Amino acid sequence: MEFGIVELSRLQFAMTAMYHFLFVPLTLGLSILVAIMETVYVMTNRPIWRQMTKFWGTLFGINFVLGVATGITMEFQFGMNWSYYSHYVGDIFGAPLAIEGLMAFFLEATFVGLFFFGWDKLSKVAHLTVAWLVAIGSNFSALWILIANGWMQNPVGAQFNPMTMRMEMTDFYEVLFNEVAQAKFVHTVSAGYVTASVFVLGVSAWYLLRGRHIELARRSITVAAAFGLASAFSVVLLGDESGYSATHSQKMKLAAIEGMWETEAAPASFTAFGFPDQEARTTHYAIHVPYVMGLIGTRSLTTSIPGIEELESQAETRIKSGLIAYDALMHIREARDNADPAETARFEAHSADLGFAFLLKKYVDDPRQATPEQIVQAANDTIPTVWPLFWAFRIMVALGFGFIATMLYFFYRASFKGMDFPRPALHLAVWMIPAPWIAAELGWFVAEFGRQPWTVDGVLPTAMSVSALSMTEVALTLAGFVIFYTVLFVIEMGLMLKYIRKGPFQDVEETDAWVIRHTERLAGRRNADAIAMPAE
């Protein structure tokens, strides 16, 4: 692959996006877990739950602040590195981003301050309301971002205006309720809940291994295991929904993830293992599971899923159709207000394929001058690199089922074995802490890399979206981001490890006194039961 301004700009955005996404899942999940813990505190009035809320809330706060700092730079890149993209689709893409800032971020940021500084100033119920508003704000923020991203994956509710040469929104509610956006939202937030659950589980397991903060750790594991088990099941089920929506909105991505080169007779099998060979267009040593892909992708046993080669042929046809739209567009632009109605009708008949004609701008300035060989090459460009998608997806799925097994085990031990956890299981929980981040990053990679060569699927190629910058300018900003983000990462890890090692440091005397009283009450009950048993 040639490494030019497009690839360097993609690398910079990928680096900043994936780094930012290190913070997002934990923020989404911890906000809910903290709110759950405070709910238990308000209901029971037990100091241990107040201490748990403050401790995990402190870690949430550290992660939240650094997540905000890394997220702001991403939005600036739309104007700096992707100016033509911003111009072309800004009317649609900008709306959910603006709503995210006005509705979700301000809500979240305002109540975060009240959460940390309002413990002694607000009533229990008022502070609990604040905690839930922080959680709702965090999740609302994700909703609007994913609506914007979902539109890039499945551009509905908009049309191209030949006079302004821009995409314009035609139906806000169609953008809002885009099936891809809704599936991505519930899948992403569920992944965040799993991330936070594994994090709480692992840190609590570390405390138990060292015999520290036993009461806090046991209760935290109980909450994390129950919440994490439900969330892990949700991730798998909602991921299935994403696969189903991709069947009719992003067919090439689905075929690449599956390594499906040729169209299979229905119902298609799922390739559990194999080595995709893009040059030979085959998957070596493939192990197929019958019917599974057909059920996931089509919800039926009679509908086929198109393979890569069939989709490439369809892309070539759409490029030729797009050339008709492009030619009509140029005539409309030349005539301005006196456009021939026949040209307008010709454009409207083929306008859905205009984006495919733009794929030729990678090779010629005027797509109408493209050779047949360049048309074939542009159609081939619609195939993403298969092997990274193939393996990233399977590693992500394997981790997902691993989370279900882990959460199920700890839920069983917490619910039916008196919160007695074997040391090997605790060690496993500690070592699993990085796993949900790996799964989340792989999921994000599959979603974005699988969309290539499009910035907006079927509408705007990535090669057309970049700003007119030099390689030196992008390389310098990339180096600056790497240095700045490395510093932030060191600060994040340092603060998180510092406060984890420190443990709960608030309400210590009150909580310790309650733990002693609670332990004595439990011991008294056990003694009473032991005395009563012989009499029975």
Second form
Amino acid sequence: MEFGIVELSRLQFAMTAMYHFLFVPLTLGLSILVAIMETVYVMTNRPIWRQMTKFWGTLFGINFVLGVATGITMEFQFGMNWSYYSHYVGDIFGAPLAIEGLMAFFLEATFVGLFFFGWDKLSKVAHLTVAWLVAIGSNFSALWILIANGWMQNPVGAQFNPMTMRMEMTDFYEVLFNEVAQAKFVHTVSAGYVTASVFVLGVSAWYLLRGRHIELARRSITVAAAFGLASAFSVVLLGDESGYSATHSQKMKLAAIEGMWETEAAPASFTAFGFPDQEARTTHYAIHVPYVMGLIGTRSLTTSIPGIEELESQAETRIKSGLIAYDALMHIREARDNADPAETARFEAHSADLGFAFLLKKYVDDPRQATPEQIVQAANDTIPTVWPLFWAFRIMVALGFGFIATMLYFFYRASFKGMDFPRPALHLAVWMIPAPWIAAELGWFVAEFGRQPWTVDGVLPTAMSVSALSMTEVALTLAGFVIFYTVLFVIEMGLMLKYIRKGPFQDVEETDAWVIRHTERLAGRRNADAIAMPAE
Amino acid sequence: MILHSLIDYDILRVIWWGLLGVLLIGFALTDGFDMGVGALLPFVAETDVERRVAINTVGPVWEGNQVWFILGGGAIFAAWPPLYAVSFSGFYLAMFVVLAAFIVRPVAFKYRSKRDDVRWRTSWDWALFASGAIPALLFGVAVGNVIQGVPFHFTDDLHTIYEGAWYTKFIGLLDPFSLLAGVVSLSMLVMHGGAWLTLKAEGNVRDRARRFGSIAALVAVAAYALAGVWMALGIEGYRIVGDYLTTGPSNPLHFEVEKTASWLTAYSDRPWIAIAPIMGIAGGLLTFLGLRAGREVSTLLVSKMAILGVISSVGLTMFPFIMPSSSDPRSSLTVWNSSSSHMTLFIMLVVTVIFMPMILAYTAWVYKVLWGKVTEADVTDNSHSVY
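Next up, can you give the form predicted together with its partner chain of this protein, since the form predicted on its own came first?
Entire complex below, previous chain first.
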């Protein structure tokens, strides 16, 4: 592959987006965990919960600020590096981004300051409200950015306008309730909740191993395990929902994830393991689990899922149809206001395939001049590189099941074994901390790399989306971001570790009266929630 | 959906042109004083406690303020996609510098006081200074370039092409007039930061803020007036030629545009717009007097008036142009040919009408909760919770 401006711009986008996504999942989940802890504090009035709120709140703050800072790059680099994309789909894609600012960013950013500075200025209930507003704001922002991203995966509710040479919105509700966007939203926020739960669990386990801050750590584990268990189930089930929606909208991505070269008779089997070979178009040493793929992808035993080669030949047909649309478009544009109705009708009949004609722009300036070989080549381009998708997906799913198992275990120990955690389990929890980040980054990779060669699936090829910049400019900013982000990352990790080592500002002792009642309750009903107690 | 035809396309375009102004002004009024405080930091605060007082005057609010910048980007994307595409890719390296500043600033605020180390804190103080002063300057430089026209053109399928090599694209932004515009915006925001510190701080920090803020106010007024004279004498304007549709499709290439002797002919066509520069100059002078006299609340208000006047004067003078092209005037972006579709503008207006009042209400509530001065005792007694 030739390395040009497109590849360099993609590298920069991937790097800045994946870096941004190191901080976002923790923000999504920790904002809610902190709000839950503060809710318990307000309901029970017990100082330990206030201490927990403040301690995890401090770590939340260190992480939150980098999520905000790196998010700024995301908001602006579409215009900087992807200006044709911005022009071409800004009419649809820009709206959720702006709504995200209005509805979510203002909410979280305005109240996050008050969360840290308002402890002495607000009543307890008012401060709790502020904590929840920060959490809701963070989660709303995920909703809107995933509506925008969902549209790139499944561009509904929009139509090409020959007069403006761009896609324009025809139905906002379709964009909003895009099934891909909705499935992605719930999957992504659940992933964030799992990330934060594993983080809280791991850090608390480390305290228990060291015999420090035991009161704080045991309660934190209990909250994290309960919340994490629900989230881990939800991230896997809703990930399955994403797969199901991809069956309708992104067949090629699904087939590539599966390494499914040829269409199988329904119900298709799931390839649990194998080595996909792009050249030979086969998956070596494949281990198949019968029926599973058909059930996941179509939720039926009779619908078949198309394989890569079938989709490739469909792409070739669509390229040829797209060429008719392209030719009609050129005539309409020349005539401007006096377009021939016959040309308009011809264009409209084929406009759904216009994007496929653009795939040829990589080879010829005027797609109508393309040779048959170039058309075959362009159809071949619609197949993403299979092996990274195949493996990234499988590792992500395995980690997902790992989270369910871990959370289930800690939830059991916390609820039924009086918060007694064996040391090996605590060690495991500490080592587990990086795992949700790996899963989240792989998930991003599967979604975005799997969409190639498109920025907007079937509408706009990536190669056409870039700005007319020089290699030098993009190389300079890429180098700048790498240096800059590395320094920030080192500083952030340093501070995180410092504050984790330092622990809470001061340990809070439970009152004697509370401890006595707590012990009594444990003795009386071992299965009762040992934590939640009425206010002293 | 046919609801959007309730409001005519050209009216929606004008509304969104106004909202673009509201966003820029909202950004300058709120985040402006954060940048101003950053730029003033080495001058108004010498000891660590003084610096922390200055930083904590904006500590709880900078995050919300910075959202004006982000929303500005998002709203331009949604309502003016060609402007978003052309300006950000055109000012590429300058944008990178601005982004770098906006990335480093939050981190500096948040992390500075998390370690007790002198080198650590001094480094972050420099970061706060640079990330306040540099974007404040560059925003003005960008406006200066837009006023003079930017060298770009569209191809037939609306790809944006910039004239010149990458270094001339970057260095070329820094021409004398644009630098003067940069001085206007930098001094204006420093003035605003001075007015804010006067209101929120005490003692030495407040006294120095009054002194430096009033100097900045005078510089801002002088530079702004000079830029006006320059525009009258030596800067070309643009106008649309022939018949054109204000409700037509958003394709810049459908218009004919030519250069004129000066933008300032707008003031004979629509004399009422003179109110904007008058507010700008009067606001700047009143801020100078207010800072000298030690008035607190009213000084901040007149400083806001100055910013409102200066920014809106640029938009009103150039209307209907948003970003003219100096090398191919036909490619110029105007209110009538570079917006989103009728439907998107309408939907975005509905969303804005619902959420903007809520945002203003809760932002006002937060400022009310935080009302009052930040004292040295506040920061030394609460070292673990404030910056």
